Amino acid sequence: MPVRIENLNFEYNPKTPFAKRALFDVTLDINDGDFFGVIGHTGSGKSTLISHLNALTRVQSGTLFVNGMDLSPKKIDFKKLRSTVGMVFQYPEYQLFAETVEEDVAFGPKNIGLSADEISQRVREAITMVGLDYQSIRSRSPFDLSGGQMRRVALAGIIAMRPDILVLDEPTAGLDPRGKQEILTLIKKIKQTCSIVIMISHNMDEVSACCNRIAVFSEGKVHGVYEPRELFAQKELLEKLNIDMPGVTNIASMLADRGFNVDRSIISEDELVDAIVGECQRRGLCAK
C-alpha cells in the first residue's frame, strides 16, 4: 500500500504559550490508482498533512509509511523520498530560481545524481510533457513567461523527477477559467505517469472532476473519506463543514427542490444536460 497513515498527530511550536495541534490521530489509506482530493475549509489541517508525505514536516508521533519507507524514524533517506514524491506548492511558479528554463528542470535530477544524458532527456521529455516547445523555451529566463507559462515550467520541474506520487497544492489558484482548465488537462495528462496523485483544492468543481476518493479534514481531524458522488449528495454535511457543492451538482439540488425528477448527487455537466432533458420530455416539455 503506497501510503499508510496511522494515529498522525502534529502540534506547532509545542511546549510554547504559542503550540497549535493541527492534526489530531490521522489515519489514511492512499493507494495505488488513486487521484486522492484532500477537503476542508482553511486551517483544517490540509497542507500539515501534505507536508508530512516528503519529511518537510517530520513526525512527532503516529506512523507515516509511503512506498514503504518508514517515515516515523529519525534518519531518512531523502534523496530516496524525494525521488518518490513530487510537491507541487501552491504559486509553484515562485518556486522557480534559475536563468534559464532548462536549467531549472533540471536542478531535481541533477540533486539526485544522474547523469547528464539522462538529465538532459528527462529535461526534455516534462518540457515537451507540459505542452512547452522544447528548443524555442529552453534557453528562456523562466521569469520572462507567462503566468501559465512559468507554472508548466514548475510542473516540469517535478515532472522530471519522475516521481511515483505527486502531491498538489490548490494548483489552479490565480488563473483565470483557461489557464485553470489548461493545468487540469495537463494533470489528468500527468496521472497517467504516477501511481498516486493528492490534490489540496478549494474548488470543488476540479475535486468532483478529478478525484475518486476525497478525505473531508474538519480542524485537524479527518471527518471522513468518500467517494465524489457520496460526498456531494450530502447537502446537510457540506453545509455543517462549510464546503462548496460543484457547480453541477448545486444546480441538480436546487431543481430536485422544486420538484424536477432529477438526481442530487450529479457531479458533471453531461449528467446534468441529460438530466434535464429527460425530464423534459417526461414532462412533454420538449420532443423525444
The other form holds:
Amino acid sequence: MPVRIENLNFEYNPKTPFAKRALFDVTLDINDGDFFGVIGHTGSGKSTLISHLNALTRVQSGTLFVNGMDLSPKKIDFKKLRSTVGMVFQYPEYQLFAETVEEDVAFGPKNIGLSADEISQRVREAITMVGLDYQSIRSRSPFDLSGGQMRRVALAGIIAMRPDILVLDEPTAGLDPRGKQEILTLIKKIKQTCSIVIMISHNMDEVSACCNRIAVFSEGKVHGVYEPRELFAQKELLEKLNIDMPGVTNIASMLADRGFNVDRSIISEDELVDAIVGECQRRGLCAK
Amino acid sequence: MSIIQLQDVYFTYNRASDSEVRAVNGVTLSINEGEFVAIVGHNGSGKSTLAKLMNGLITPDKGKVTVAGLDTANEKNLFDIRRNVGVVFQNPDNQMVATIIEDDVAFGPENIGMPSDQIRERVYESLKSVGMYDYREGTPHRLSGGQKQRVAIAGVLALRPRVMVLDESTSMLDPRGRADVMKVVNDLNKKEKMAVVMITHFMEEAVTADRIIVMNEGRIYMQGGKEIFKRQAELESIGLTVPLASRVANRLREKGVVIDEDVTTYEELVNKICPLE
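Please supply the corresponding structure for the form predicted together with the partner chain (the preceding block corresponds to the form predicted on its own).
All chains and molecules follow, beginning with the one already shown.
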C-alpha cells in the first residue's frame, strides 16, 4: 500500500490572525499501478495535499505513509523520500537554472551522491526518454529551447532520479495542443517505469483519458474517489461541485437529455462517434 | 474602418547572431473598429510577436505597422499608439504594479497625466465592468489568477483604448477563471464595441470571433470565419486542433451521418443530431 493517508489536517499560519485551514480529515489510499487524478477548484487543497507527499509540507496532524515510510516524525530520511517521490510542479521549466541541459538534468542525481558513471548514464537515459536527442541537446542552454522542450528537460531532471512515485501538478498547463499531446504521451510512457503517477489537473478530458481513479476535492475535503465513468456520468453531483464534464461526456449527456439513446458514461471520442452513428442508423438518419 | 494595419511586416529576433529567429515573415493584416479577431497558431508560429508589433513594443525590420494612422516606428507616436492599443499579457503575476488593486488600475491614467477626480471615475468604472469593484481596496496578491487577469484588463480599460490585445491571457487560468475572463472580453466587444485581438491556442475561444487568423511559420496560413474548422486535416498538420464539436461533426459526416452546416459548439452539434421538436 504505497501511499496511505489518514485523517490528515493542515492549517496555514497556525495560531496567527492569518490562520487558514487547508485540509480537513483527508483519508486516501493510493495503490500500486494507480494513475491517480486529483481534481477540484483552485483553493480546494489539492496542492497542499501533494506537497505533503515529499515532505515539503510537514504533517501537522493525522498520518501519512509513503512506501512504508512514516512521514509524521520530525526526523525522516529526506534523501530516500525524495528519490522515491518525484515532484513536478506547475510550469516546471521556471525551475531550470543550469548552463546546459546536461548539467540541469544531472543536478538531482549528483545531489544524492551517485557515481559519475551512474549519473551520466541516467542523464542520457532521461533525456532520451523525454523524446529529445541527447547528443544534439546536451550542451545547449535550456533557456534557448522552446516552451515544450524546456518542460521536457525539466521532466527529465525528475526522471533521472528514477522515482517510484511521480507527482505532477498541471503538467500540460500553458502548452499548445501539440505540446499538450506530447507531454501526455510522455507521461503515459513514464507510467510504465513507476508504481504510481498522481496528477493534478483542471482538464477533465485529460483526467478521464489517463486516470483509473480520481479524487474530488472540495473546500479542503475529499468528496469522494471515483472511477472516471462513474464520476462523469453523475450530472447532478458534478453540477453541485461545479466540475466540468469531459467534452465528449458533455455532448453525450446533452443528447441523452433529449431522449437520444447514448450512454452518459462515455469518456472517449471514439465511443461517442460510434454511439451516435449507431443510434442514427437505428433512426434511419444516415445517408448510407 | 481599420485601426491597426500591418503592411508586409517582417521581424527577426536576435538579428545577425547565432540565435537568430525569424518570427514574422511578410504579414499584411488589418484590424477593424469593433471587430473580434482571434489569432491562433502553435508555439513559435509568430502570433505573440504580432501582439508586440501592434502596440509598438517592437518595430518591424521591414514593412510598416500603423495604429490609427500613426507609424509605430516613429517614437514620438508611441504615447498615442499605446492609448489606442492596450495589451493584456499571459502571466497574471507579472502584470501587477501596485500593492492595492485600485492603485494598480490607476497606474495608466496617472501616467498620462489625467486629473485625479477623472482617474477615480475611470478606475471605478473599469473595475465595475470586469466585476472586481468590490475588491478595489484589497491587495492583488491574494487574488486568483482569473481575478488578477480581470484587474489587468481593468488597467487597460481605464485608458479607454480602441483595441484590446490579449496575448494568451487565459492560458494560465483554471476553467472558471478562463470563463470569467472570456465573458468580460465578449461583453466589452459586444456592448462597448471595443475591438479585440485574442491570441490563443484554445480553439473553443476562437470560435466566438468574427474572424480567425491562423499563423504558421510567421505567415498567415489561413483566415476566415468558423468554416475554417472544416479543414481539420490541414489544421492538424500545423500542430493545431479544431474544436471538439467540429471534430466530432467531421467524423460523423465521414460515417454518413448528415450534418450539413458548420458546427463549432456543443449546442450546434446536439441541435443537428437531435433537433428540438
